[in-house]
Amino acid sequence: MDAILDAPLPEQGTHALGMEKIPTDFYTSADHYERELKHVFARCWLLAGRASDLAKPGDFFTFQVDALSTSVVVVKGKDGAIRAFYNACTHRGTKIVTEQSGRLRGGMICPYHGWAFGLHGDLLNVPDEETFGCLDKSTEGLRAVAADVWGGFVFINLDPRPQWSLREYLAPLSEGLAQYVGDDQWSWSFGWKSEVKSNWKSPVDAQVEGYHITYGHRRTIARNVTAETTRPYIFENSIGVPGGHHLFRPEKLGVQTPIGLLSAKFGATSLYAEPEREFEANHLNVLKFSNHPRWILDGYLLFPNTVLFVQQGQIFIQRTLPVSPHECIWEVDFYHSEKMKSFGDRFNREQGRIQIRDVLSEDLKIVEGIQENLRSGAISSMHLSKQEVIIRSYYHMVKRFVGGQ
């Protein structure tokens, strides 16, 4: 028998970062929010999209950070390199690209006056150039934004001189994990995007701790996943990864629904049933507990706003972007390793989608209620258990950045 099958489950969190209460103005203060925009979102690596969406030269997508009034266009060059630029013409500031994604034929042309830029951002042509006097096109290219790829995901950094490379920032995430999630097997299946009436950190909090499952999800998944089966851990010395968690099935599952049992015959897209068939996935052995009989998934918090979930045959990300201290954009995207080949596959995929929709809806309703209460002043501080240690690690990391460290 493989040694991993006998391995005990990890500890249920830790108090290594202390037990002090967290002040609620962390989620409500307008001043703190403004400092987050300046010291977090303008300095950190932000997950902008999937590299596979830029398959051919000229393919592009745009990435919007509304709170910073910033639009970025990410484009693949003829040399295969992925580059990012402020989506602003250097003539008068017009948005060069107005679509969310697509393919550029040869370059980017400003829709206002026709200034033309190459895929490398260089200014190629200016209509009636002689009327500008001594215009030097070589100095008027699009303003570049730092971009890099990890695990098949494109990250951008708005800092003109990022303090850390993307790999330094994401350490200690392994190259094996990057290989697993970056494999060409993954294709986008579905996703949702919504405005949520909560601070941008609260939906992230809900995805990095399992303490709330037993009660918060008592109508959906709590029969098969409990707080006890979520095992969080922290990376105290990481720059951009506060921590992660492993999720296991309990030794004895609760009552299964007929729909859940039927779906489980065709795969593991539904996170919380015990599948009879697992989807194929390349490089799965790089994940520490992937062959543990009770393992479901791993989750990683990628500072500041992304949670990456990894399981066999399915990965998905959740991101938030700030709108105000009390509002954010929430987005989730699912990717699968296998394409649907039968009605059973489709049934399993749809059942999993409906189940996770209901679970995430419960989370979002809870965090909106929390924000309302925090704004009212009903409580001034929060307790955190050792099962919620990632939130404490997250809090400390935000404070370090906001403090200019």
Contents of the next structure:
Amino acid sequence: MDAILDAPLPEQGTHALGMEKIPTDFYTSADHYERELKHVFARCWLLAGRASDLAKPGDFFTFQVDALSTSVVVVKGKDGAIRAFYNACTHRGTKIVTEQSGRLRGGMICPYHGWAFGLHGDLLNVPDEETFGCLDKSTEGLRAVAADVWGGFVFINLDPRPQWSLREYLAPLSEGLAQYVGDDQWSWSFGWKSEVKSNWKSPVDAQVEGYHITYGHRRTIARNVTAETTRPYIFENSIGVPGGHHLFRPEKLGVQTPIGLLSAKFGATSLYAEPEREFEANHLNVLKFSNHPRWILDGYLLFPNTVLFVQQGQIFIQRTLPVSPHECIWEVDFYHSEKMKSFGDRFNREQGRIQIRDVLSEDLKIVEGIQENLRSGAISSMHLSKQEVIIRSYYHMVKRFVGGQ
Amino acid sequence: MKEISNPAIEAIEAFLDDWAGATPAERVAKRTSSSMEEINAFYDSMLPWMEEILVYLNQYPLEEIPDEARGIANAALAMCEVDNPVRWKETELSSGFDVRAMIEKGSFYDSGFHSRHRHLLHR
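Switching from the form predicted on its own: structure of the form predicted in complex with its partner chain?
Then the entire complex follows, led off by the chain already shown.
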């Protein structure tokens, strides 16, 4: 442990992937957008839910990709396996499950005509079956979608034959990380969603580079997280993980408000105050810098649309889904390892919630402004620094998928 | 343990009707519909009592905070809401997206927007 305390922070990014400019039509072109839908969203593993929400047979959740007009239902079978299906009755295409999550009792019954499917997708019963003539129920089960679990999260893949297993796709992520985020200590606490007038990749960009923190968040994070203390790295040969970063506190924290200091007495969910009490979290030691006194969090970009942040006692996830080249659905979800027991815990969580909300609000305002400017043609290419190397790695990965490079 | 008494002195009680919104959305609405003078008056009155308020509320398990203390608990949470505006000297962050358009999710699966309901978003 002492070795890590003395260890210098890692390099502040790299130019290993080159220094060429990024064309702005990456974010504005309708043609590129259509290719992303077809070659990225219809082929990649997408984070859809949490395995612990599917505790018992019949537990389900739904996952929607509006831009592909696709609704998927993910359900736990009687055999304990998690399966995913298109949420479409094989009779005439009715959405079978209309709730976002819950427990199915007696299988999946189509609300239109009552076709009944088992938890494994098999068509069990058709009311007035004889009126169909020759209906072979054995071939009319729900259409399966690939599903698998990593780190306690359920991913689905709309490719009928996914080119890579989820493990291969996420290969550079360590087993330790999977163990940390996969522990059943985590429970969902809160989240936000919004419609944002930006390309779906721009909110991702904002979460994977620290260069903007010092200036872009000068009114929120102040000097408690800085560009200087954010350390990005890339996974050059990964299929589905362009890179990650470590965030550290600066040696000397900036201004702490009295409310921030009071909150810090009770926990660590705010990124921006040094906690006096730390959250308990199993397996924290598997994270490389978790012993470092200035470590705040590690972030990982899970291609194409998910940024996973892990810290002590808190996980948060940002996801975006495309609506058009210029609009996306943005959402963020928070998980915590500890249950709130006292009002101090509640106060700490509320303070942390509001701090991160305001920081995210700055990112959203910036990405909307960028989209407007890119659409206007005001600039035609972008520059990326070493500190923004994950964006370059991400760009290359998108290009590999859409066949542009 | 000797019960710690409610530190809600008159100076604070005067604010509870307005500032003790029970939900985050109510507290945001109060903050964004208030002037800086109103926000500062609330903040300045509450701040000297905050430590005592937390000690008082912490003597109960979270689920057993007595009804008469709910107002002061919500007002303490509203202090988290006004903390930044006091520092910014503006009721809403001009460098930020409208936080009222960041819709609170009810669960991880509370995703997306029904297109027919889009007009209901506060934009």
